[in-house]
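Presented as structure tokens, the chain that follows is alone, the form predicted alone.
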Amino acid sequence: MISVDRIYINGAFVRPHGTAEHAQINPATKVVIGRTLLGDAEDVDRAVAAARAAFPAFSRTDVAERQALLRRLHDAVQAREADLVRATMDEYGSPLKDTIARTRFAARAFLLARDTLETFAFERRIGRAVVRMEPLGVVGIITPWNANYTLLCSKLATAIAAGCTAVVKPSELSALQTNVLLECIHAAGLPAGVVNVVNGTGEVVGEAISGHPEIALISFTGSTRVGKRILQQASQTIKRVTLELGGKSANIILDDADLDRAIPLAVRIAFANSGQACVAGTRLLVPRSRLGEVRERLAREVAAVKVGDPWDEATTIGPLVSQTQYDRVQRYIHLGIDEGAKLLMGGPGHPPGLEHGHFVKPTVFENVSPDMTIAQEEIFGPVLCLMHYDTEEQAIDIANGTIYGLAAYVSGTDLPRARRVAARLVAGRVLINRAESSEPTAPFGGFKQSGLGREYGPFGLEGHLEPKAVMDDEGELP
């Protein structure tokens, strides 16, 4: 049993002022695993006081001393690399290599973030000014159970690297895995005050972080639920905010498309992390006229998923994050039989043999309508949605048909083609042939109600900076 009783404030482990306690259960299992004494509004104002002392000298810090704080950041979270991964698959349970995978981009975000600075301008000419790009101040990191420490890692990347400090809210079902990049934060040996992390829930730790009058900008990943009371409060003390939320991504199959390609790569696109991933393309849009032939290929590649032991290095599928999660997504699970789509493959319940853990069948469902819940709202599991269309204008009509606009996916052996496509979908990021980003710099977020602003390499950048215009009264540049 791991105890966590402990928060880092100005540069020192600390113990909450909070009193209520989280249990962290391994999903895998069901058995409580350690327990997380949690922060309170009163601990989010001495990190918040922390953050805004360290602030003034912290932004007037040049580029070279950012690089080599991030350069640190990276070298001490990758020789924690085995510690993250264990704690991330006692905790969360995710499959091995895609821990691992996360794990490893988690240190190189700061990499990323350091190359970012090697080219971006801080000060611009507009005409008879100068544009100073500006460090915002006090940014406020709330991060998701799904990828807590790999997105924690790279929205601190963007902070530092603007020259903002930083008080942070980890997700309270992450404890574990955060209590270990703390101490990777620790190592580096940052200035005091600059990174700051509470933990606690989003009732009480984030909404304290939310509203608070002394942070310029909340960076949250999360669900849009969450994000609209996150943006309500922002709206107090006119915060500026970045919010990457929710989706429900669609999954384009032209009928050019090269199958033994395409539903491979359609599989791995919807069962991600279990499922449990904002930009899953969990609607799979076939031409009616290939129809059989995606039913025959996706029922024999589903059947080949291996749902199971998180550390088995053949498994795809783990568990679910908690009984919550699984309780959601068995309820749109009987939602979609109710709603008249057909099962395919899967259904309710545990897979056989699999009764001790949070885990749930890899789910298809056929003969769904665009109108239905399954097909409108995210699930957050591994629930993959086939629906078909008759006409390209009606494919790009249903992938465009819902609330979000997170990412989309393409799949055509006419390249053109398949760019055109993607050029009239509404979503942040569209891949074409693929199932991962080729450029991790690329701005990430959402259209719709998928979220606001930008994140990763220039573009995230900007969104931590405010410009500021200089000009004297003689019209000369300073």
Second form
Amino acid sequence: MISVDRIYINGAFVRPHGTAEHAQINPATKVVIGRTLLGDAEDVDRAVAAARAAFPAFSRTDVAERQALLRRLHDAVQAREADLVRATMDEYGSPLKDTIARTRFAARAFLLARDTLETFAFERRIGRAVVRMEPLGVVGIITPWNANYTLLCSKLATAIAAGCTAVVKPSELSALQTNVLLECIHAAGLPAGVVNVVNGTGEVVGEAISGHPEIALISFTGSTRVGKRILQQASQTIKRVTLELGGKSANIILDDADLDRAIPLAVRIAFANSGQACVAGTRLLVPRSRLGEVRERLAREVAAVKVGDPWDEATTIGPLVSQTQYDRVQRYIHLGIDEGAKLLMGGPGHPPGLEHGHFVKPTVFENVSPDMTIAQEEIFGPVLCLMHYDTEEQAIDIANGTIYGLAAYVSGTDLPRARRVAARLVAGRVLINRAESSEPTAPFGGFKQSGLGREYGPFGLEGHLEPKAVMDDEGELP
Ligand code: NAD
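Would you mind generating the form predicted in complex with nicotinamide-adenine-dinucleotide (NAD) now that we have the form predicted alone?
Full complex below, order starting with the chain above.
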């Protein structure tokens, strides 16, 4: 049993003022593996005061100094890869290979931000004006459990690259991994107050951050429901916001697609991160003429998916993170059946022999119509909706027919045609004939209720800066 009774303020580990506790439960076994002492609004005040005090000096550091810090953060996170992987797997249950890949990306995020600084123009000329891009101030960072320290690292990397200081609230379900990450941050030797971390619930610590008058920007990743609440809170002091929210992404199989390639990709796209991925392509749109072939391949592919012990290298779907998440997914599976969709694979309950953890059956519904709840709402588990279309136009309409617009996928052999379809999809990221991004510094974020603003690379950096236009009385450039 691990006890986490410390948070990180002004360069030091301190005991939180808050007294509430949270139990960390291993989702693969339902055994309590840790207890966390949570912070409260007073802890947030202390953290913000430290970040405020550090800001004037940190905002004036030059690019080379911040690049050196980013390098040190990369090295510190990389050095603890094994510990981060272990904590995440015990606490979150994501399969080994995925966890290692995400941990490597977490470390790399610091180098990517360092590289972005290489070419980023902090000073620009617009006619007779000089425009300086200035760091916004203290950033409030709030993360979800499905990619907790990966997002903490990428968000911190951007804040530091911009010259901002930060107050961080990790997911309360992720305290053990955060505890290791804090040791990495401490080892990197940042100036005191640049990064401050307060464990706590959304209702207490999250609300204290999003409503804090001394915080200039909220960088939030999580559900659309909480994103709306943060936007409301932020409006009180006109905070800037970067909101990375939910999704219900479509995967369009065009009629010329190579199904031997497209269907394994479709399964990976739908079930990545045990189905707990914001970018999961959970609506598979298939031409009616190829429905039979798709059903057959899909059934074969899903039957081969291994659900179970996340430490087993063959496992691709681990447990869901919590009982709440398990119940939520079960509710949607029952709802799909009640709405008239037909089960092709999976269904309610645990896979046989896996009743001891929050495991669910990889599930595929067919005969799903676009207006069904399971085709409209984010389920956040390994549940795929198979839908059919008659014309390309109809496929595009169905794909764009939700409140979300985070990601979209297209498979087809005629690339110019696939690109034409991609151009009409209302989504922040469209991948053609692939499951994963090929460019980690490309802007990431959503259209519509999938978010506001963009992360990563120059677009992410720009979101942490405010343009200031300077002109002098001679009208000449200084
Ligand atoms: P969530 O919205 O419930 O919680 C996210 C974070 O917000 C947690 O740290 C939580 O404690 C905090 N929070 C909760 N209530 C709050 C409040 N009132 N004020 C401030 N903070 C509050 O989301 P989750 O269940 O942790 O994560 C799953 C969701 O995250 C899914 O909807 C998923 O799509 C989304 N997500 C989006 C992206 C993206 O990049 N778009 C990436 C990962 C996850």
